[in-house]
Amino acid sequence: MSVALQLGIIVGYLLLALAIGLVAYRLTDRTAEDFYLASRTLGTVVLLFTTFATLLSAFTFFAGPNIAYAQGPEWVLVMGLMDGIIFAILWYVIGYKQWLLGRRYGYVTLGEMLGDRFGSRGLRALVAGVSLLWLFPYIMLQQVGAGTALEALTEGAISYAAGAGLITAFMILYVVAAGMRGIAWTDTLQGAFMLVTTWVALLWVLAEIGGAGAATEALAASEETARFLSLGSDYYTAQWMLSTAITIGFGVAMFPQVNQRFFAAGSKTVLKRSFALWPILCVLLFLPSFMLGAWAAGLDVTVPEGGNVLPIVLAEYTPIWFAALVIAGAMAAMMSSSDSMLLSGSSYFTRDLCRPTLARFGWALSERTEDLIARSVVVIFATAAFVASLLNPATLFELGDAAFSGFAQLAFPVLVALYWRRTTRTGITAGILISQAFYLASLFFAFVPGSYAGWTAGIVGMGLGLVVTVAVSLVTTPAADERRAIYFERLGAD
């Protein structure tokens, strides 16, 4: 019955989707400007649930609760300060210049904003194949989680491949006919219904176990858990706390799901109120998810070896048809990241690399064929990632793992090209390639050690990249083709 059950409420969800995406399909000009970016017309509530659906993935229900059930609730404030206040700083600082020199100048990806700059096409080609270079993993986890998931929601009865595959499938179908408009619409219903769904699941628990006090109380009590209450452990400690925050909200930043989102808005108004809703939005999520996690070690619940704690919690507490409510909610969770991910490493891909390739031969590509080289793109990089998936290579799980830390090696060079006119190509080349140079070898080579004094291989490699960008500007000429005035005049008098 509840396989049923929880089977049907997935399907139903995933119908939900497809008929919103075929709405979204009919409003989409064949144009790669509308098919990446609605052609930035994102109102504020769109925006502001398409950013929050496309950051959150599976971690906010089941990795983030099972730590909080393991090493107390300090996640919370990891999440707050990393989502809710560093993020939205660089949505300003970084994301609404970028807004401004999108509309300007028309970019689409990042790497063509920085590539026009300083006049290389070897820049926008390095700014595209580091990204894909975390992206296409990162995607393929997100493929691994949900074949696992449907697996073990289904008792076996559906395979992970076959799992892993019904969702790819989906998903090919669903971005390459919706485009960022429907991935858009899919997201704000998808946002509204999590933040809704966590809420009611946490009130239902509290009210079964008779509120939050004897939920603490009981964790006071047990030998076990008391340090739960107290900020800070082994686990948590302030160097760790603030290296984690650090390096994920700069790479959140800098992923290109994300960053994409930072051109897509529809106006300086639509921006403003994003940015002042979304420190409340964060909390409003992480603290019933994550404080659920952290109760359910003060209660008489067990989570076998690598289960989930929340799914586990909810059985117990709530109906079934609730659990597999939010459950459902989590795997569109998976989803709306990975569709989102798809998109952006299909823009990357074919403006970045592809487009500028075939300019150099000679091929210029109109707007009908590149939106169609860009939805075959979909099609191959998802295929791809299932392939892979299906393989389970211990290298893309490690740099899947690491994508954050990863894209926050960008982030510095990008920050320091935007806001100083001193920046030479040579020198943000060099900030590049060096820090993630230096976080890969942190990765892979054990010589490089992963953690210095307390503070992670990421952070770390963030700063090298800020040292390099600067010294090598200091001490090398602009490129006679580079454009530095174009990130400081006229910006904003359109």
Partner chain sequence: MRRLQLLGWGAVGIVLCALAVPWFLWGDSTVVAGLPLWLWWHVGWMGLASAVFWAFAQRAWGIGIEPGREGDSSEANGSEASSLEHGDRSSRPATGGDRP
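Having seen the form predicted together with the partner chain, can you show the form predicted alone?
Nothing else is written out below except the one chain.
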């Protein structure tokens, strides 16, 4: 009976999200700009919450609390505080200029924006290829998170594969039907739902165990967890915290599903209000979910190897129906990330790889055909990620960290291109290629170290990309078909 109740709550929530997507489908034009960017009409609340829900994922609800449970609550400072501020600054520095360029020239993807400026189909394809490469493990992360969460909540009644398959099926259904407009609407619902349920969960658990004071005393009573009450440890070194916060913050700005939202704001005012409110929203969500993980270390709960602490704490201290409701919120977080990733992935594939390749052979895609290809790519990409997730190749943190740092390698070459007129096609291409090659080598080859005096390979690769982009641009001349002026002249919000 309890499993039926849990499943009923979770599936009921998924059906509600699907219904919203279907309503949006009726209002969506059959144009690429409406499918990918909701015709650039998003208001402050929807833009803020769709970016918020898009960013939140299995990494937030499971990997984050798991780290706080194992290593202490400083993770709140990394992801909740520093990343909130870093991304808000990048939203202003990168996002505002992207919005101006997108509004003037009609760009839908980052690759289009760079390819047009540097007159290069190759650069456009490179940015799309790199983005699709790192999207894949991050979509897998959501499916792994959903599978493990449902398996833990139902004590194995729903298998890992069935849980991952359930979320994959719902994602495909409403991304294919709804496009950006439906995703933004469901994200708004999901963002608000996550925020409320996470705070209620925290207050409920604290009420059961006697309050925050009792939870903190339980940490202090154990020799193993007493270190949680002071800053710093062998794990949370200053270099590691700064490396992680910077690579996550810059990586988020280059996530296709987040980066495309820079193009979707309805006005300059909407954009500025959204990034000003961003850090507050981050702290409001990360604080309760990560503190639940940290306080759980002092409670009488056991987390099996490879398990997630949050469902176990909820199952221990809250009623079955409420634990299922919070897990539904976490599933919502995973879906709201994955659906946007699938939509962005399809736009990068269709517009930056498929259309230019066909154009080279003299074939032009109609709007209708491009729309059909985009929706087919969603199905293929989601299914491939689901099959890969069944192999369960790495932990949630490892998958998420690899994707964040991989995307972060794009950030400095893009920043330099946006603000330095002297940047050349050869310079930005070399900067992207070398930093990506270095970071991939650090992941897959033992002879390339993963850290340097405590700094991660991700942040070292970012520095390498910056140096190479600037140095190669200084010693090369711009190609004849580069459009150097378009990023600097006649740009304004009117």
